[in-house]
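Only one chain is shown below, in C-alpha cells, and it's the form predicted alone.
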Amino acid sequence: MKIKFTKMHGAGNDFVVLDAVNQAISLTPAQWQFIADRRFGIGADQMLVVEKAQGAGIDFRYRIYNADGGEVEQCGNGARAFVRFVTEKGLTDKRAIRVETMSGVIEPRLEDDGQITVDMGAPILTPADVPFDSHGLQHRSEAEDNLWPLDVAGKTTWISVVSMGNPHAVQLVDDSEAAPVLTDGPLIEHHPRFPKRVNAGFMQVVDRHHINLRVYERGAGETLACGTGACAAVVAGIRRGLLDSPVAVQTHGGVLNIAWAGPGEPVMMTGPAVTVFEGEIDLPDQL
C-alpha cells in the first residue's frame, strides 16, 4: 500500500502528516507504529490524518495517532502543522479554519509573520474530567489551584491536573534540565490515577512571563515541545499564582507562546510550523 505523505514539525515536535481528503486512510495500530518508527519508517512523535468536516459550520476533521499507534484526542503543536498543511495544500484559501478533533473544536490561524496562533478552547480543570482519580487524596491549595499528591518512585509528587482536551500532570521544578523526566515521566504516564493515561509535565519558572518546560507525552515519551503541554503548563502556574498572562514557554525545540485570560476563557497558543520534506511509503500490509 503506497501512501503520500508530509513531514512536518512544530518547535521539533515531529509528524507525518497524511491527507485523507484525497485518498483512502485505514490503518491498523501496527501501521501507524511502523510509520512512526524512526528506523524502519518514516519517523515521527505523531502523525496527523486531515478529513473531511463532518459537521456544519466546520472546515476540517482533525485526528491524530500518537507512536504507539493509538488514536488521542488532541495535540497543540500538530494543530498549528495541520493549518499550514492545508494551505500549502490548497485545501483552503482561508487564513483561520475550524477543525473538529476528538475533544471538540479548534481554531487555528496563520499569522501575517508566519507564525500560527491556535485557540484551544478553554482548560478543563475538574480532576474527574481530566480524568483523575481523586478519591480519598486530600489536596492542598496554592493560590486559585489545588494541588494533588500522587505516589511516584516511593515519593510524594505534587501536581496540578489539567485537560487541554488531553489529561497533563504538571509539577514545579527547580531545574527542568535535572529532573527525572526521563524516570517519573513513564510512572506518571501509566499512574493508575489516570484512567486514560497522562502527559506528565516537568515546569520550571523562570520569572512571571517565563517557564521552562519538558513533558513526557502519552504514547510518545519525551518530545522536543509540546502544544497542549505548554498550554497545561501556563494555565497551572497562573492558577498558582506563579505566572502571568502571556508567557513564553521555553522547550528544547523552541519557544511557544501561551496567553490565558482566565477560568472559561480560551487558551491560545502562537508558535511554528514547518514543512520538512515531501514523500511516498510503501506500507506492508501486514506487520
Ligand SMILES: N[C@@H](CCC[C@H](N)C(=O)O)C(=O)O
Given for the second form:
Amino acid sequence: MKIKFTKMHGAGNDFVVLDAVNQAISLTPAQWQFIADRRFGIGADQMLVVEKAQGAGIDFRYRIYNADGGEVEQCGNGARAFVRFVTEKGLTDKRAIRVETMSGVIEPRLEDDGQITVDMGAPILTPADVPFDSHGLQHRSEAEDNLWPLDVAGKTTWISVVSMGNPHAVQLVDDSEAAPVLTDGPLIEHHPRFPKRVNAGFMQVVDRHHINLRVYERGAGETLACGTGACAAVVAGIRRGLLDSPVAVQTHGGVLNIAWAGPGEPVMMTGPAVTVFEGEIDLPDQL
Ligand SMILES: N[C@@H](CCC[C@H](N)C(=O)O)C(=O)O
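Would you mind giving the form predicted in complex with this ligand, to go alongside the form predicted alone above?
Below, the chain from earlier opens the complete complex, with every other chain and molecule after it.
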C-alpha cells in the first residue's frame, strides 16, 4: 500500500503527517511503528493524521499516534505542524482553525511572523482526571499546587500532576542537563500510579520567566521538545509560585512561549512548525 506523507517538525519534535482528507488511512499499530522507525521506516516521534471534521463549526479532525503505535489524546507541537500542513496543502485559507482532537477542540492560529499560537484549553488539575491514582498518598502543598510523592528507583520524587488533554508528571530539578531523564523517565512513564502511563517532565527554573525543560514522552522516549509538556511545566511552575506568565521554555530543539492566566483559563502556546520534505512510502501489508 502506497501512502503520501509530509515530514515535519515543531522545535525538533518530529512528525510524519498524513492527509486523510484525500487518501484513506487505516493502519495497524505495527504499521505506525514501522513508519516511526528511524532505520527501517521514515522516522518520527509521532504520526499525525488530518481528517475531515465531524462536528459542526469545526474545520478538521486530527489524530495523533505515538512512535509505539498507540493513539493518544493531544500533541502541542503537532497542533502547530497541523496548521502549517493544512495551510501549505491548500486545505484551508483560514488563519484561525478549529480542530477536533481525541481530548476536545483546540484553536490554533497562524501568526503574521509565521509562528503558530495554539489555544490548548484549560489544564486539568484534579489528580483522578489526569489520571493519577493518589489513593493513600499524602501530598505536600506549595503555594497553589499539590506535590505528590512518587517512588522512583528507590527514592521519593515529588511531582505535580497536570493534564493538557494528555497526562504529565512534572518535577523540579536543579540542572536539566544532569537530570536522570533517560533512567527515571521510563520508570515514571510506566509507574502504576498512572493508569494511562504518563509523560515525565524535568523542569529547571532559570528565572521567573524562563525554564529549561526535558521531557521523556509516553510512547516515544525523550524528544527534542514536547508542547503539552511545556504547557504542563509552566502551569506547575506558576501554581508552585516559581514562575510568572509568560514563560519562555528552552528545550533541546528550540524555544516555546507559554502564557497562562490561571485556573480555568486556557494555556496559550506559541512556537514554530517546519516542513522538511515530502515523500511516498510503500507500506508492507503484513508486519
Ligand atoms: N510531543 C507531543 C506530545 C505527544 C503525545 C505524548 N507522547 C503522549 O503520549 O501523551 C507534544 O508536543 O505535546
